[in-house]
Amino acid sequence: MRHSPSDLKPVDRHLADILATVRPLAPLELDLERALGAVLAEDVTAPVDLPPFDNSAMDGYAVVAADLALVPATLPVTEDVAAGDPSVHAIGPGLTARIMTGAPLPAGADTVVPVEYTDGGTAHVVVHRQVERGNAIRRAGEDVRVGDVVLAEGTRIGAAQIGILAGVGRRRVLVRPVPRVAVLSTGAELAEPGTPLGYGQIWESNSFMLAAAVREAGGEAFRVGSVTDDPRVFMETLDAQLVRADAVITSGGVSMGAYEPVKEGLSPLGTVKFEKVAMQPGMPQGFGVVGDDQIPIFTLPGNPVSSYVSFVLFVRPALRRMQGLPASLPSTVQAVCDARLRSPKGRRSYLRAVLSGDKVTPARGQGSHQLAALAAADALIVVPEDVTEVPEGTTVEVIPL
């Protein structure tokens, strides 16, 4: 069916009227453990310096550095001080400490001597090699000063950050929590991987593919599998899943033929649309919301990479705003075509590619159900609404993934 550019909906103005109804999740206070992948609501700032004290860096011999004047010299060991030692511990001139990474500096101490550069000793240390005063010391408030920022709101949390919230002693933390997403898909020939195909089926892909996209966007995914072309069993398939969703992705079920659940089900809501996108693959899409508590609802195409381009522009921008972070379309990177292209007049075309340094080569396969192709490429060719061929050479704009 041939569509003409004054039927179809651009690509921008319906990723902003998905972000316009989209909103951030009401912030809550999570335990640390349980803060992974979620996005800050707060500024988190030091409440001591970082290190609290003056610590050495290195198992070694804290000293006064002009002791070491003339090398090798013998000192006096007068005391053992070992991390967390909770004595005061002091130096004087031709005097020497015993220290372990981490032990508070004694005072009058001005540098420590790695282990490695003396004998060892116990009683008295024989120094054979000269160091620079203040040598192998941590600083109190080297790394962080009391009262600085050291997470600002609109930070996801991984590992690096849960090591620092750690390390300002806080032990639960504000965060928008990650979305929780049900995805199923739908299709009376469809047949769950693993088990045998009967005459005319397919087994489910797209469930998996979005549940892992998902995921990648820092989301939550709940894969419920695919459920029949049945509008009813959709309904109540659909219905079971509101109670524990931020958000419902759908698969198929949206073209203009007959036995098309999610549209015969969801249209008589009055609340979710379902038009036609100046876009190539990916041209049906519908979304609104469905619930008591209004949770968005993305139903997307069914073939593979139509439901997979789709996710890319307009599912993980919604996710990124649910997160309460900046949301766009995919930002993009330019390179040279290494090939020549073709593109429906007023549909914006993303065509599966390899991105390779400043050159990108378009996958063999565009159709929207060659999901081999969709899985060996890295980027999206983006060929404007009024291109429709693109000589080999040319500079393109490309999304990678």
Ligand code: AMP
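Quantities reported herein were computed from a predicted structural model and do not represent experimental measurements. Rigid core (definition): largest C-alpha set, two forms, superposition within 1.5 Å. Numbering follows the first chain given and starts at 1. First, how it differs from the form predicted in complex with this ligand.
- With the core superposed, Gln130 shows a C-alpha displacement of at least 2 Å between these two forms.
- Taking the rigid core as fixed, one finds a CA shift for Leu95 of 2 Å or more between these two forms.
- After superposition on the rigid core, displacement of the C-alpha of Asp119 between these two forms amounts to 2 Å or more.
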Contents of the next structure:
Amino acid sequence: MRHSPSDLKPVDRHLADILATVRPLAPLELDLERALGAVLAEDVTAPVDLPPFDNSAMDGYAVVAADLALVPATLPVTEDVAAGDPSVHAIGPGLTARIMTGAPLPAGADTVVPVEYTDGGTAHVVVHRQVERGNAIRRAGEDVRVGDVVLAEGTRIGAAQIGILAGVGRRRVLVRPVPRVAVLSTGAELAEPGTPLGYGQIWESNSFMLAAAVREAGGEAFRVGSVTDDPRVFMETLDAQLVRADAVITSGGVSMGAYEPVKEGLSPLGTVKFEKVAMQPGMPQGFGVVGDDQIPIFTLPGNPVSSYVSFVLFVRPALRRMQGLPASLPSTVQAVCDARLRSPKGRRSYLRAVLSGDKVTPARGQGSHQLAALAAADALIVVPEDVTEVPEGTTVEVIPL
Ligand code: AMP
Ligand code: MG
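Having seen the form predicted alone, please provide the structure of the form predicted in complex with this ligand.
And the full complex, kicking off with our chain again.
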């Protein structure tokens, strides 16, 4: 099929339209145990110094360094100081306290001698080795100063971030929640993986792949599975998902043929636009809003490679926007292409490829149904709209996947 460039909407304009519609999710306060994967909607500061007090980094003895001028030295032990002890006495010159890791340093002490350098005595201790003044002391504020921003707004919360949030005493944090995305496939020919294939059937892959892509992009996916090519069944299934979704992704049923349930079901609403975007694969695209809450819906083409590439170009940036993160087309690197490429005029091609260092090798199978080639690829070569031939050895733009 030929398309005059004027029929086709540029890739950048399609993404711009999407990003103009999609809004960051409203921030909400979450308990720390539910905040994993969410994005901070506030700067988090330390309410106190961390550590909050000078304390011992080792099990040993708190001493005055000058008392170790000559070793071995024998010193009386005045008390035991354990982590969590509510009060600790000062020590004077010539005295020592047995101290455990994390226990507050007694006033007057300036050094901790590890137990390994002593006889481990409890009434008196013999210290065999000298240590530097200040040894094994963790100073108040040496990790974080009171008022320091420990995590900035826009940070995605992983395990280490949960750690510092708890470490600065936070039980609740203001976050943009993880977007909940319903993923729905259409196609009368689709059989659920794990069931036998009938005549003319293929196993349904897109809902699994797109749900996984949502999770990789930081969202929470509900895989609804697939529905047949009946627009009414499609619309009923969609409707049932809207209550729990911040966005919907569909695959299939948006092309130029008959039996296109997504296009037929959604077109009458007037809130979803079906367009031809100047790209290959993935030319038929739809985007708009559905339901009372005007939930964004991405109606991706059904060919598996087309739906994947569409996700990378359009849905992933939108999910970032929903999380309050900067959103744009994926960034590219440059590499030398070691084969000749062809690309249709007026459409931007995204060719599956393997990137190794500054060399990129296009995959053999460039058909939009060739899922195995996609799975073997780790990059997309981008060929601009006005380029139809790329000689071997040309430097090209590449999206690492
Ligand atoms: P469509 O966009 O519905 O016209 O589908 C285009 C091509 O993609 C057809 O060959 C479909 O069989 C195939 N296809 C559509 N949906 C899926 C799916 N969920 N999983 C695998 N292949 C699909
Ligand atoms: Mg179909």
